[in-house]
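Just one chain is shown here, as structure tokens, and it is the form predicted alone.
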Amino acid sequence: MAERVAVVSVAQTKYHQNRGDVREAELAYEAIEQVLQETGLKFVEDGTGIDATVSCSHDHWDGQTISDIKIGDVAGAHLRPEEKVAEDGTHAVYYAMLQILSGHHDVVLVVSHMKESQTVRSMIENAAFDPVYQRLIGLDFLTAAALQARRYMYKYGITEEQCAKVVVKNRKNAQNNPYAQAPMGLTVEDVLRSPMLSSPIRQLDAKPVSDGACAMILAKEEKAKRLSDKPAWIKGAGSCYDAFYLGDRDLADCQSLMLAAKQAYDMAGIGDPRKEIDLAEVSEYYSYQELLWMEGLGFCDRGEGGKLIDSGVTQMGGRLPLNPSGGLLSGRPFAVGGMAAVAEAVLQLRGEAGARQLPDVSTALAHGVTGPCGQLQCVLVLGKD
């Protein structure tokens, strides 16, 4: 990219099972306030502050149309540019980056928020399916994921034990993350003994209900260098939709992720992600997805995700640590998940990840996903230089 864009500040709330003590605006401001204080920026029109806001929320989850109205007071939206992205938080970061690259704005605040606890997840997810045929049979993201997991396991010989190892790894990593909702020491047997939700997905194979928010500030190169002495540069970005109807794609593969990753790698000049990516924060709503997404991201060949988790490569001390933060399986809301992955990548690049910090991180990947069976994928590559 001729003009460079950097993330200059990030903040997250701690993720909880239920934040009924606050409204959506109060929850979002817990993160927004931190980035404002760190940078000293204000919502002003003289070119010295934040030029625009991009928010990420979902009308169905928030229980009203135009759900970003609720956070206008705290996100600098009144009489100023503000646009909402109703996808995963990575797409809000992607969109803010495009606003800057287009020359429309120099500094953009991005915020995502969600309170999953205030509604019934299966009802919300059911609305994402075709209203004539698929909604009537009760499909939601869980049952669709169960279909994908079964197809993936059948085609490539992936085992329930290999999926369980993802849960064990990520919940263990979360013990070093003060933002994580559900850190826990588990064994493979613990996961396999947890209640069945939709075969083969068990309770511990799925991310928990979660409330929380994330905020960050993006800036063009000139201002980024003034706002931070450790900017994290967005080196590559890619996004791709897959087919709407599940039957129109082979659920054991993830073509949209492969294409999104290729876009991001080409932009970032990444030739071999297995060697050039130091860590990845991958959005795994269900344990099998981390294995499948590793294949789509090019970290291993198709069908080799199970072997990769068995090898230990993705552990904290391995060659390519995945989800050192604990990932979504340790508790993050839908709209916030991928944006929190970006925030975690930034913290690692800045050397500010605390007990979960990895050594010598120069290139990190953040991944977000929306829709049933990974329909919409987004990949961001970030670096120090």
The other form holds:
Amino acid sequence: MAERVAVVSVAQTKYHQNRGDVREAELAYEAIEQVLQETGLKFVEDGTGIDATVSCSHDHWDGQTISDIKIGDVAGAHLRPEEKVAEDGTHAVYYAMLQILSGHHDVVLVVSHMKESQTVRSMIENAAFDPVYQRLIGLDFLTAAALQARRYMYKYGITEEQCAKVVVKNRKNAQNNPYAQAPMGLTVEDVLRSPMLSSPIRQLDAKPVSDGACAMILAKEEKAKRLSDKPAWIKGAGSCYDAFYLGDRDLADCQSLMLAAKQAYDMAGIGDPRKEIDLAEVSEYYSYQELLWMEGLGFCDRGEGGKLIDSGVTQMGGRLPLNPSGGLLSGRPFAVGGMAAVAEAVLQLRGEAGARQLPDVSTALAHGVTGPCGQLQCVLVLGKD
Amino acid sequence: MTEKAGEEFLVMPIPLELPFQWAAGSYHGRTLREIKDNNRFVGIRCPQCKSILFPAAMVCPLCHVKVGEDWVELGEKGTVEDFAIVEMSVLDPSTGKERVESQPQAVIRLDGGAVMEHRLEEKDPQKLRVGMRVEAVFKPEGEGGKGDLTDILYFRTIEK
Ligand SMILES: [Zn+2]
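Having seen the form predicted alone, can you show the form predicted in complex with the partner chain?
Below: every chain and molecule of the assembly, starting with the one above.
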């Protein structure tokens, strides 16, 4: 790659179940203000500041056509470029990276924001399905996830206990993350006793309703080195869609993730992710997804996700810690979720992850996903140098 | 699923209600509260460019700085800068049904320096003109102000 792109600053709000005290713009600015202050960058046109903004939000979730309209004033978009990526926040980072690699911009602000609390999740997610053919079945991302979980568990013998272990691990990790919404000391039994939502997914197998925002600054190499003494380089990036109709995929597999990961690993020159990745932040909206995504990312063989969690490899202190931040299960909003994963990867690479800091981090992976049953996947590999 | 006789096309009507709870936040919140409780318009002055943000907001879009708390009264009188007589039926956002717009929509520059969009009492096209002087008419006390822009009934003409 001729040009290199780095993340030079990241910030998050504390994630919360209901930020009824702020408008979306005010919520987004809580994160934006921090990256402006850390870098000293301004929204100026003379080539010394932020050249453009990329945001991530969703019209339907926000109940507003062109959902980025209302954050433009705080995101430097007044008579300046701002574009929205209505996928996961990782895709916004990916898009900002492409803006820089294209030579079009040098320094880009990326911001994702979401207030899940202001509407009804199931209604919004139901509307992602085909209005003529699928919606009246009542599918939403939760019930679709239950279909995927059941299929995955059936095909590979994954157990409810193994899924519950993901919840226990991530809620425990969140206890060391000041941004986490709902850290919790849990046992496998606690998870298995929580109310059933859509079998086999129980309440604690699903992420809680969450509001929050995440912001970061991406810059091309020469400027990144001036803006930060600890830039986190984007070494690899991949994105891939899967089929829309659930029946057109084997839900026990995650082919689009495997393909997105391959793109990212090839670009980063990673031959064996099990040895070369020091930590991964993956977007697990539901507990089984962390196991399935580990397989898609090549951290274990197909069907071995359950054994990997059993082995303890993915715990803090294990060879490949997963979701040291606590992940989505500890409370992170849709759209912001994967960008917070990038933020955690950056903090770990910079040695700024506080009580959850892992030793010797030189390569970190961040993963984001959107659409039912992991339809659209994004993988970013970040490194210290 | 409904099917018109003689047509092969199926149409799926889904009359969906969209429940939302949008937060006003502290700046929009005070703007709306002042209208409802005190029948007055207040904006906030940017400490850098001195322009007035109305409705009040946290960050000046021009200067990209936090505006602080320099609240200013804008008065209830203003000048019509632009108007449109809406002859077609429009969507009533509170019901989702169509309504016939009964009052012209207008852009009004308040004497205190801020601009707002609202409706005019005057419906006669012969009497409407850019530059006409107007003042806000608020919902009478006791008629249930809601903390939104329906707490202003319209702007009425104060000078020919
Ligand atoms: Zn200003």
